[in-house]
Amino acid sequence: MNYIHDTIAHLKQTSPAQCEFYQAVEEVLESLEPILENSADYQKNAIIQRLVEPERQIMFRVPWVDDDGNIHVNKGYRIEFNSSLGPYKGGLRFHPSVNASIIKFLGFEQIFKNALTGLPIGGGKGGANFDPKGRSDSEIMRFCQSFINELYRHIGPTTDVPAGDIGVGAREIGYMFGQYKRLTGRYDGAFTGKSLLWGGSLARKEATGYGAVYFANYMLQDNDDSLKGKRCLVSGAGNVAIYAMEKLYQLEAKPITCSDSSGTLYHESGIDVALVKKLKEGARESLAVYLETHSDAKYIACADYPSDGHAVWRFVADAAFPCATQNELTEADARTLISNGCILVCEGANMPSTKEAVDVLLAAKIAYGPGKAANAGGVATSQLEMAQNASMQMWTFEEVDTKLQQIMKNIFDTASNTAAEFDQPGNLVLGANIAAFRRVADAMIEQGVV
């Protein structure tokens, strides 16, 4: 355990105050104890050291102009981890919330999560401090184009290829992209999660959330059971949340919450996934609106939430799928969870449940999906995007479901596997990170000192 140790001091002396970063490597690190006590070759290529630096970070500001006319300035980030298996992938995240520690720690589980698709790509993640709410199209539209002002020296369709993330859909991907094809004068997969119109994939939008949940049902029909009848907690209301809760439906499961920034909605009946989308989606409003058509449903506002956790996770269900943020899901919420008889938590997001929470659902013995295996059918997809762009064609929508199933199953498998050849079976979160971390470390060996 000392390697752990020493590791996350000297993160804390050369990377100071950023406390997402330290978590994400030390629950990494935690796992991987069993392959890196008896291993030289990992010891004596000093591959923890390499891996928890990224080969490089790329810190920017993004001056814009409001349509007042008023000047602002915020931070702009591109983390590129590691490329030892690929050109560097993974998402912007346009948030107020945006700092290098929640760069570097999307960043750093990027790399696991890449790896874990067996596809060619390496870790990287990016964003900016800016929050894309109550701001015009007009707005957004200069926001982003003096965003890639500067990151367009950075990027490329063999180089990094970046996606959408919280706060960065299609529309932002195309006003990206427009000054991305100005500045460099190419047509090219520079980006991932663009509109059908110009190279995007079918079934992108959708990946993550039914990755998850496919993700789940191979987990519970590994016990031989399936989400066919169960009730389910789901937290968020973007793209991850909606698709969540549209293949629930489609697997003959009941999603009955959702939130969003200002609160959490419950609707005992099951989620009208329809008007969410279109609240969401289209009009941008809160979900507190859906009450207006549904009075048997319920709203609670994030101000009346439980001291210790999130509203989302103190209703009565089979299953949990955090499809929102990191740290959402509290060791209270977990424990919550377990004694009103949860048999699944499958995250949708990127490190949604705090260590204390994971602590707590392994414990319990549950069926729990990590983020970095149950959420990785959103990069996926964009690798699959990747290679339609790479040689002009479209695939269909089932064509890429398809690929999609087989890529989280072929995950899942892998990680089932890893667990029980360390003697942990069902440990998903120790499968994953050893199974991840042995495909990337062994190419780094592979390319020398880099």
Given for the second form:
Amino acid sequence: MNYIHDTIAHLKQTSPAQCEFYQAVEEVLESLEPILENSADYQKNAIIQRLVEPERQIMFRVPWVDDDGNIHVNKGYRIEFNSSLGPYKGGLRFHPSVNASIIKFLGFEQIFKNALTGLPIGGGKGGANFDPKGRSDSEIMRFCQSFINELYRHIGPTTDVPAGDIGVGAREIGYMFGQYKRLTGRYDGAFTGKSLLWGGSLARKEATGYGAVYFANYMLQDNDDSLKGKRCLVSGAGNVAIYAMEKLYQLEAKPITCSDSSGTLYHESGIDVALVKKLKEGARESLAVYLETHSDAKYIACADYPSDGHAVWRFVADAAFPCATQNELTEADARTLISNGCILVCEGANMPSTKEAVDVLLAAKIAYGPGKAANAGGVATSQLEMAQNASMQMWTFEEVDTKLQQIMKNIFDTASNTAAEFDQPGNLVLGANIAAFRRVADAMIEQGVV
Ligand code: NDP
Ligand code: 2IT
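Could I have the structure of this protein in the form predicted in complex with (2Z)-2-iminopentanedioic acid, to go alongside the form predicted alone above?
So here's everything in the complex, that chain up top.
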């Protein structure tokens, strides 16, 4: 459709050199063809032209002093992408690879993910090109305080509510909330992913990983199958990967891999999740240290990865859960998974599969759960945290977990029914994108040209 291609061409011209952002936009807009073709309303209201342009982009300097007295400067970002369904909501990422393209792709995905949850939350994302690796607690605290010295004026429980992402967990949220409270004098729900001691929600820490595994099980149940007894490949060893592995065991599946930024671990008898938690949540060590406890496991360093992809996807398994980062599953990886008999790919990470890999997975017609549907349990539970904060309540773990399961089931049903409505049964990429778009676009039309 010329109208979609023109929008993408214009975007590339006006927002140069943002390839991850183009990748996310192209995937969504291409799926929208069947709905845009028949809706003069969406065209007349310039919905897609407005959707791809963030409502507001904040970029700022983050100066901080390390333990030796040296001054460093990082780039801070918050992209407030779309507020048609509620306050901007989305995480903060601290990683050296962060740039405007990465934050915009994440913010764009977040609009649709949040819409799919059915909850009243708009889309946003932020972060900094700061590398937390090897930094002391005091350095992390000073960095977080400096980051908030600028960001505090843009956030609040009814305007913009940040949370965690890569490199940002409960420790960083604590330091940021402390500085926000000091500067504003307010004790409110301007962040989610908070500690359970002071306003966090039970099950938020577990929610993204658990939610992705619930989603995978719903996909399999639709084919009269289940996760029970399945051998699973997991990438990542952070928040999402750890709780995905924990839930896999609870559902009697077996995670046999995980990975970090230095390499991949393979353990035929099943990954020792308690040990990975200890290494990563506690000491923040490399996965290579796992071998000191389990000498029968194998560790493949990044230097030994195949030139066309990632070692983690080259093991034989029934299911794959990419839970680390974007574009970590290539076309060659997708082909290997399928030729090795893998029947399910469920994305805990945001946009972990390259465009070519997605095409291979869809063409093979295996169960494929795209990130914006499969990993929405994290942000959905963040909204449950906001609801608890606003009503000054604290729900039990079981209450939150039950709601999480209902939300994941609802997202699966919505994506699956929408795919069937547009004559592509099983294509959850198309189903999720169209269902989310309809909700956001209709709200934008009702709210006028803003
Ligand atoms: P963490 O920082 O807790 O963990 C990230 C893991 O992935 C770490 O093991 C890290 O390795 C590894 N990793 C990160 N970047 C790279 C890279 N460039 N190459 C190789 N390995 C890498 O982050 P999360 O678990 O929170 O996030 C993982 C993914 O899930 C991201 O895509 C995020 O956007 C997405 N997500 C997170 C949600 C959440 O609630 N936290 C919600 C929905 C999606 P190392 O240990 O060496 O640092
Ligand atoms: O990508 C994501 O959905 C997150 N990092 C979680 C966002 C949130 O606001 O909980």
